[in-house]
Each structure stands twice: as C-alpha cells, then as structure tokens.
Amino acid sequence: MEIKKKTNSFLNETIYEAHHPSGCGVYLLNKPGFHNYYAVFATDYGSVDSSFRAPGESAAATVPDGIAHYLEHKMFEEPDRNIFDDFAKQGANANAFTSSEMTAYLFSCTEHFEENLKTLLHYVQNPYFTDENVEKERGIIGQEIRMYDDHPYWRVTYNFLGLLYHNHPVKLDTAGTVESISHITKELLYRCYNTFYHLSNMSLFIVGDLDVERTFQLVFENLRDQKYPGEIERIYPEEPSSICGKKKIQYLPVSMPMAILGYKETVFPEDGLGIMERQIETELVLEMLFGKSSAFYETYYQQGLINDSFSNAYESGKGYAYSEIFAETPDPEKLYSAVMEEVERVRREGLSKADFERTKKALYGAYIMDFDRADDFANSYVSWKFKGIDMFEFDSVYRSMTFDNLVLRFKEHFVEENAVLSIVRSK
C-alpha cells in the first residue's frame, strides 16, 4: 500500500491518500484532538445517469428515472439485520443521499469508530434486492414523490431547471415520478449497482483524530478485490445552448411568494482546473453583485423586497451549469427586474475593484472554515474528486484570481437572454 501525504501549508492541513487495488480512492483528513469522526463512502453515480453503456457491453441501456435514488433506499436492507439499528447500537448517526451527480452513504460518531466504519463498508458492498422488498419500497418512495409534488421549494427549484434545460436530465426530479419508478425491478437495480458501484467508481473520505496507517489497513482489509472493468460511458441527450422557457408560475399555498432566477451556462471548460476556475469566478461575481454585503442587498432589504432568505449559488455538473438567486419576496417580477437592472448597470459602469478584493477575502475565509465542518468538507472533496479536481488546489486558484478574470466571467455569463424566472405563489 502506497500512502501519499499532501500538505497545504497555507491552510495547515494534511490529507493522506491511497488507492485500493480495485481503484477505489481512500482519503483521510487527520485532525488531532477532533472529538468527532465522519466517513462518507460515495459512488460517482446520480440521477442524471439513466442512460449508459456498461464496460464490456456493446449496447447502451436506459433505465427508469429515479433509479439511483431508489437504489440508495434499498442499500440499507439485509435479510437478517437492520443497518440503522447496528449504527445506533454503535453510537453513530447514519444517513445517505442521492444528488444529480453522486450517491453517498455516511455516518458520524464519537465512539466505536472502527466498528462503524466496518458496518459502512460492509453494507454498501453487499446489496440485497428481492422482488418483495423492491415492491415494498415502491409505495414508500411513491409517497415521498407525491409529498414533494406539493412542496413549494421543490417545485420552484425544478420549475427553474425546467426553464433552463430542454433535454438534460438535471431538470428531472431526483426521485423520478410515480410512473417511472413503477418500472424498477430487482434486476435493474442489480444492473445499476454492478455498473456504478464497482469500487473503481467509488471514493471513501474519513475525518477524525486517526491512526493513519491503522485506518488505511482497516479499510483495505474490508474492501473487495475487484479488477478494473473499464470506463462507463455515460450518455446524455444533446442540449441546446438556449433556455427552454422564460418564466413559470405555479400556485401553491405559501405565506410569501418564492422565486428562483438565474442564468444558464453556455461555456464549458475542458478540464478540472477550468471547471474550478469558472466556479470560483462565478461565485465571486454573484457575491459582489448580490451577496449580503452588497449595495443591492442593503437597498432591497431595507425596501422589504427581500429578506434573510435571499441567497445565491452556482451549480455545475456533467453537461450542465447555472447560477441561481433564491428569494422569498412579495413581488418576484419586481425583484427579477431589479436584478436585471443591476446587471445592466454593472455592464455599463464596470465591476468595483474594491468590492472584488473584499469579496475575495470573505469567500476565501469561508473556504478555510469548511475544514472545521467535517461533513461538508468530506462531501465536497469527494464530489470534486469525481470531477477530477483536488480541493486542496482551491486556495491557489483563489489567491491567483484576478480582477480581469472576473470582468470576463461577468460579461460571459450574465446575459439576459439566458436568464429565467421561476415563481411559486398563492392564488
């Protein structure tokens, strides 16, 4: 076993990395004196991966929407034990989640770390699907889907994505639909598991006060010997650069209208470093224009057009990327107009270099603080690794970012013809 040690002297943090013979990447963030342990075992497989060609197969497969999420639900079931009970007896909180890009299984604990780690590695590597337990889950997930059909935040989000994207599956609900999950069988679950849960497509990240060599040894002893099967070919529909629609309103009972407005990305870097640079640049511009220390926020907060919920983000993945601004606001259309006017004002007058320096320091400080939030950092590290990016490079990219970079990013991304508005309000 070869253990690589990567130290970021600026952050004063060290990550240890080793690769199991199967291809699974294992990463340890050792934090002496840290009282909590956190581990996430994840696969590079999410809701957008419904069409693919498995290694060694000539024909492509298309599986029902929502199957990655369905598979996550079923991974906790075994014929003679309850995984959640095992974790609870060992003093751990366990959970899992499926996103558009990744499925992750995790736990946190303050004691019995090694027993909990063995439990995590065991159940994720030992699926148990039967006709009966798959059918039983269908009703549970169907209820979840119906519940989110009337969930205001869920609906304003997916309506927003539906405005941005014509064909890309990121627009589809992670859980699928009641119709799509009706076609999921144990055979399809095993097919997706065998394709995407091969250890070469997975990563494990552990944070805590660790005996590094002992922890690596424990992990390697509990990972299966698997030969590399080859690359998975993920197939996505062709997506135009244009938006699919401009505005959508859905009527649901809410005390205050909700709105998400944002811009569809039309420029896609070719490598991981380019993706990281684009992410940082766009986040910086969003914060400069619409962050809580911006003149825009102060003005419209005082006027009552926005409240503390006002936030912004930039999301990117396989074949998609977009910026978004979320708000609870009494007048979504007025807010949209205000955002467009602010963008046009900046286009005329230019970005502020003083705002750039201030915002750059603030966001860099937030990045450093992530190292103290074990779960957030571990999840982010694995997610970025699947994109071919090492989060330890973030600080060098941040520090090398120039004002000219941001000016170009602003002009490139904040184009009104790529902007959309999603609204949920009461009738």
Contents of the next structure:
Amino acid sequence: MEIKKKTNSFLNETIYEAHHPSGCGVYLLNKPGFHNYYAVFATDYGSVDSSFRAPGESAAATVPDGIAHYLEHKMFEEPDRNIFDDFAKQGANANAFTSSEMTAYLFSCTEHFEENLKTLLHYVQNPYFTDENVEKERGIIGQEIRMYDDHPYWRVTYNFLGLLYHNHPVKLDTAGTVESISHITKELLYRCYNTFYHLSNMSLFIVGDLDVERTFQLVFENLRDQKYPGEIERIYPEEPSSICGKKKIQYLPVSMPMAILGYKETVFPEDGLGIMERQIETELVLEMLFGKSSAFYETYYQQGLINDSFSNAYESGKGYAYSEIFAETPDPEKLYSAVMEEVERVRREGLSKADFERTKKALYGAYIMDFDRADDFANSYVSWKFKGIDMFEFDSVYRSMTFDNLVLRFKEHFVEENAVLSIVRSK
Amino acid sequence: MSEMIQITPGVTLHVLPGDKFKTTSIGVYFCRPLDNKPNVTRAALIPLVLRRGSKKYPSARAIATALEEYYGAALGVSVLKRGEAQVLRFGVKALSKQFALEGDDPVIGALSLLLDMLFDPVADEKGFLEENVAIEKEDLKDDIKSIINDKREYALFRCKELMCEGESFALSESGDYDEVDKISREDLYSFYQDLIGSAPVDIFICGQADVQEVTKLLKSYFKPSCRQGYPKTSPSRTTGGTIRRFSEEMDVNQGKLCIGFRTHTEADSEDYYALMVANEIFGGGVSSKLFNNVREKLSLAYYASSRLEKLKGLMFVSSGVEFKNFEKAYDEIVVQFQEVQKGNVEREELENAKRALKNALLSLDDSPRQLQDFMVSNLLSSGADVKTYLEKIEAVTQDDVKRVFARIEIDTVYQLTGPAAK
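Same protein, different state: after the form predicted on its own, show the form predicted in complex with its partner chain.
After this comes the whole thing, all chains and molecules, with the earlier chain placed first.
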C-alpha cells in the first residue's frame, strides 16, 4: 500500500491518501483532540444518472427517475435485520443521502470506531433486495416526496432548474415522482448497484483522532477484491446552451413570495483546476455585487424589497452549472429588474478593486472556518473529488486569482438572456 | 469542564476548551422571562435593531464591511425559547489569530464590534433611529408570519400553542404580530437599556483565543449593575383526563400529525435522565419504536419522532402522513407509547438509547455552538454538566423507564389537513 501525503499551506493540515487495488480512493484526515469519528463512503452516482451503458454491455439502459435515492434507502436492509441496529449497538449515528451526483453513506461516533467502520464497509458492499422489502419502501418514499411537494424552498429550487434546463436531468427531483418510483423493481436496483457501486467508482473519507497506518490497514482488509471493469458511460441528453423558460410561478401557502433568480452557465472548463477557478471567481463576483456589504443589499434592504434571507450561490456538476440568488421578497419581478439593472450598472462602471480585495479575504476565512466542521468538510471533499478536483488545491487557486480574471468572469456569466426567475407565492 | 470568570455580578464568562479549533466562537446570552406579549415582542425586536449599527459602524453595511476585513467573521443574532425563558443570543465566530494572513486579531476585532453594537447603538436623544426601527419592525412581522413556510415546524408550533393556551409557554419567542406596530422607538430604547443592564448574562468562548484579552475587553463594556436571577418555568398543568383534538386546514399535499404529552417530570429532577432515555426509546432516532413501527413496519410515514421540551416537562410526537392515514398513524403511535408505559422495553433498546444519548453528549465537545446552547439550558434548570448527564444516564434502568412513562398523559392531538382530504 502506498500512502501519499498532501499538505495545505493555509490550513497547516495533511490528508493521507491511498488507492485500493480495486480503484477505490481512501482519504484520511487526522484531527487530534476531536472526540468524534466521521466516515463517509460514497459512490459517484446520483439522481442525474438514469441513462448509462454499463462496462462490457453493448446496450444502454434507461431506468426510472429517483432510482439512486431508492437504492440508498434499501441499502440499510440486511437478510435478518436493519443495519441501523448494528450501528445502534455500537453507539453510532448513521445516515445516508443522495444528491444529483453522489450517494453517500456515513456515520459518526465517539466509541467503537473500528467496529462501526467495518459495519459501514460491510453493508455498502453487500446489498440485499427482495420483492417484499422493495415494495415496503414505496409508501415511505412516497411520503418523502409528498413532504417535499409542500416545501416552498424545494419547489422554488426545482422550478428554477426547470427554467434553466431543457433536458439535463439535474432539473428532476432527486427522489423522483410517485409515478416514476412505481416502476422500480429489485432487478433494476441490482442492475444500478452492480454498475455504480463498483469500488472503482467509489471513495471513502475518514476524519477523527486516527492511527493513520492502522486505519488504512483496516480499510484495505475490508474492501473486496475487484478488477477495474472499464468506464461507465453516462448518457446525458443534448442540452442547448439557451434557457428553457424565463419565468415560472407556483402557488403554495407561504408568508411572503419566495424567489430564485440566476444565470445559466455557458462556459465549461476542461480540467478540475479550471472548474475550481470558475467556482471561486463566480462566488466572489456574486458576493461583491449582492453580498451583505454591497450597495445593492443596503439599498433594497432599506426599501423592504429584500430581508436577511437574501443570499447567493454557485452550483456546478457534470454538464451543468448556474448561479442563483435567493430572496423572500414582496415583489419578485421588481427584484429581478433591480438585479438586472445592477448588473448593467456594474458593466458600465466596472467592479471595485477594493471590494475584490476585501471579499477575497472573507473567502479565505470561510475556507478555513469550514474546516472546523469535519463532517461537512469530508462530504465536500468527496463530492469535489468526483468532479476531478482536490479541495486542498484551494490555496494555489486562491493565490493565482486576479482582478482582471474576475472582470472577465463577470462579463461572460452575467448575461441577461441566460437569466431566469422562479417564484412561489400564495394565491 | 469549563472555567468560569466573573466579569461583574450576574455576568459570567465560561471558557470552554477549544485548542483544536481554527475558529473561535463567542456567544453572549441574555435570559429574560417569557412574560407577556408586549414585552416579548419588544425583546425580540431589539437584536434586529441593534444589528443596524453602532456609533463606530453606523450602518449594517459598515458592519458587514468590517467583518469581511476580519476574514469574513460571522456575526449573528437569534432569539430562543427555553421553557418559559426568552433567550437573546449575540454571537461571533472568527478565525483564530494564527490563521490571519496579516493585521489584527480577528477574534478581538469581531468581539469589539459586537460589544459596540450591544452597548453603543446608533441612537439620538429620543432613542433608536426611526428609520432603523421601522425597517426592523417590518422584518420582525415577516419573521413571525414565516412560521407557516415549513409545514412540519408550523404544525408543531400550533400544537404547542393550542396545548399551552393561557400559559406563558404558549407565547412565541419571536413575539406577537399585532404587538409589533404598537412599539415606539422611545419605548423600545428604554426597554433595551433596562434589559442590557438587568438581565443575567452568560458568555461562552471556545477556541484558541487570548482569554485575558477577552476578559479585559468584556470588563470594559459590562459595568456593575443589579442583575436578576434566571427566569423560572412554571410546572406544566394536568390534563384533567380529556384529550383535546384540533384540526386545521391548509392547502397542503401531506397531512401533519402532532401529539402533545405532559410528562410531569421536571427538568431538575433526578427522573429527568430516565425521561431522556425513555423518549429516545420511544421516538428518538432510527432505532426507536416509532421509527421501527410507524415507518419501517407500516410504511405510513417518512418521519415519526418524539422530542422533549425539557424545561416545561412536555413531549411532542410529530409525523407526516396521508390524510386518510391520520387515524392509523395515531393509533400506532399510542400503541407504541403504551408499550413503553407497560415496560415492554428490551434490554437492547435500553442500551441502544443510552449509547445514542452518550454519543450525542460526547459530540457536543466538537461543536461549540451546540455546546453553548446545551449549557444555557442547564443554567436555566439543574446546572448539571455533561459528566453528570453521562453518569446519570448510565444508571437508568428498565424500571425507571417504565415509571417515568407511566405518569405521562396525552394532552393534545393536532392535525394539519388539506383540501384534498374532503
């Protein structure tokens, strides 16, 4: 086993990395003094992966939407028990989640770390699906979907993605629909499992007060022998660069209209570093324009058009990326116009260099602060890894950032014809 | 576990161990009674108005700009309810000095900024500035109304409100919508001056900070004054044997079912630890009776869980179900409740519950914010520390579980239902 060390100069921390012969990447972060152990075992597989060609197969498969999430629910099933029982006996708090691009199984504990780690590795590598246990889950997930149907933030987000994307499956609810999950069977679950839960498509990240050598040893002993089967071909429908719709309103009982507006990305860098640069630069521009210290924020807060919930983000994944601005606002259309006018004003007058320097400092602080939340850091690290990016490269990207590049990023991303507005309001 | 330093009488600094963190978190907590609608509403408005600026940083934008200079230090205000206490929290989180690339200590910088905001707000001879009060009154009203956005939280909120009608506990920590517009800036300012000088204050610091420097800074702002003791929560009433039922309609797809129980176990009693264990067995997590039966066995719900309102001696079950399954879910929840009452609890369930609680308690040490909130709840009740909790929980027996559950009464059943139900 070859253990590589990677050090980040800002954090003064080291990540230990080793690759199991199966191709599974294993990452360890030692946190002396911490009581909690946290491990996340994840596959590069999410709700967007409903069409694929498995290695060695000639025909492509299309499976029902929501299957990655359904599979996650069913992984906890063992022939004679629920795996939660084992974690409970070992004092761990176990959970899992599915996002558009990743399915992750995790636990945190303060005792019996090694037993819990073995349990995690065991159950994720050993599915047990039966017709009965698959059927039983339909009602539970049906209620999960219903719950999200009533969730205004969830709805305004997915309607927003539906405006941005004609075909890309990122616009579909992670859990699917009551209709789509009615087609899920044991056979389909095994098919997806065998394709995407190959260890070469998975990563494991462990944080805690660890004995590094011993932990690697334990992990390697508990990962199965698998040969690299070849690439999984993921099939995404053709996505035009244009937006799909400009505006959508959904009526739900809310105290004040909720809005998300944002821009569809049109620039897709080739490599991981390019993607990270795009991410950081766009985040900085969003903060400079619409963050709490911006002129925009002050003006419209005082006019009552926005409140404390006004926030922004930049999201990206395989074949998609977009910026989003969230607001609870009495007048979403007016807010949309105000944002467009602000972008035009900045286009005329230029970005401020002082704002750039200051926002950059805040970004540096945020990077370090996030590091204190070990579980969030581990999840982010793995999800970026699946995009081909090492989060520890942040310092070099940060240092090479220039004002001129930021100006370019602003000009290429904030283009009104790529902007959409999603609204949830009461009748 | 923590060192205590008295800043002035009634103002205590708790130094929590935190060398392992790169960030320092500081929380300043003011505790006052959840007394009546007008006062609770005034108190809820104060943190919002204070964040409009200090004399040194006279606008929210000036504060935000300064915080960015301190490497994006976070400053947050929140209002919490702990039993019948309204707790105002002012917090900062900043990079510890050795991670600053250059310049001043971000922790001291951000803390000074917070203290300026608290003690030296922008004001004229009549009080807070009219425009700041006006904006924040609108914000507070929005905040009070926004409870309906999350249907799960809303149903629980309504269940508590209906169950405890006539008790202080029914008041929302955010205040009352109709009271907001009655508040004048003069009135608010004098309320603020009284609060800042008379409420008991607990300050928590966790991280690699210069404690001496922090103590000195705090002493320069907190001057000696006469401060009250912690507010008390009155014990919960008895139900009188009848279960009250409420059903409300909203345009929703999924029904919400909440059940309110009176536990008759007070937060500072020895039995409280057994109640924690019993609640964990009943509906605490994924190994609980509710999860295993309502969800896993009957597939009725995605979530079904119980939680304690520690200081008021209440317990609430909440679940999201199809409208047509309200009765089925209710019946199953009651069956599981009675199982615990009858003492039908396996040794394994007891041990699992203890382990889950132990894990949660030990994890607090890695999460400064949660540790601070936990400690404040304890200051308002028994004063027990984490070590005491661990010992007392370990000693709980199956008989204790049965005994504390046997005296629990179902008080209120609340359903949030939709038009599709008809």
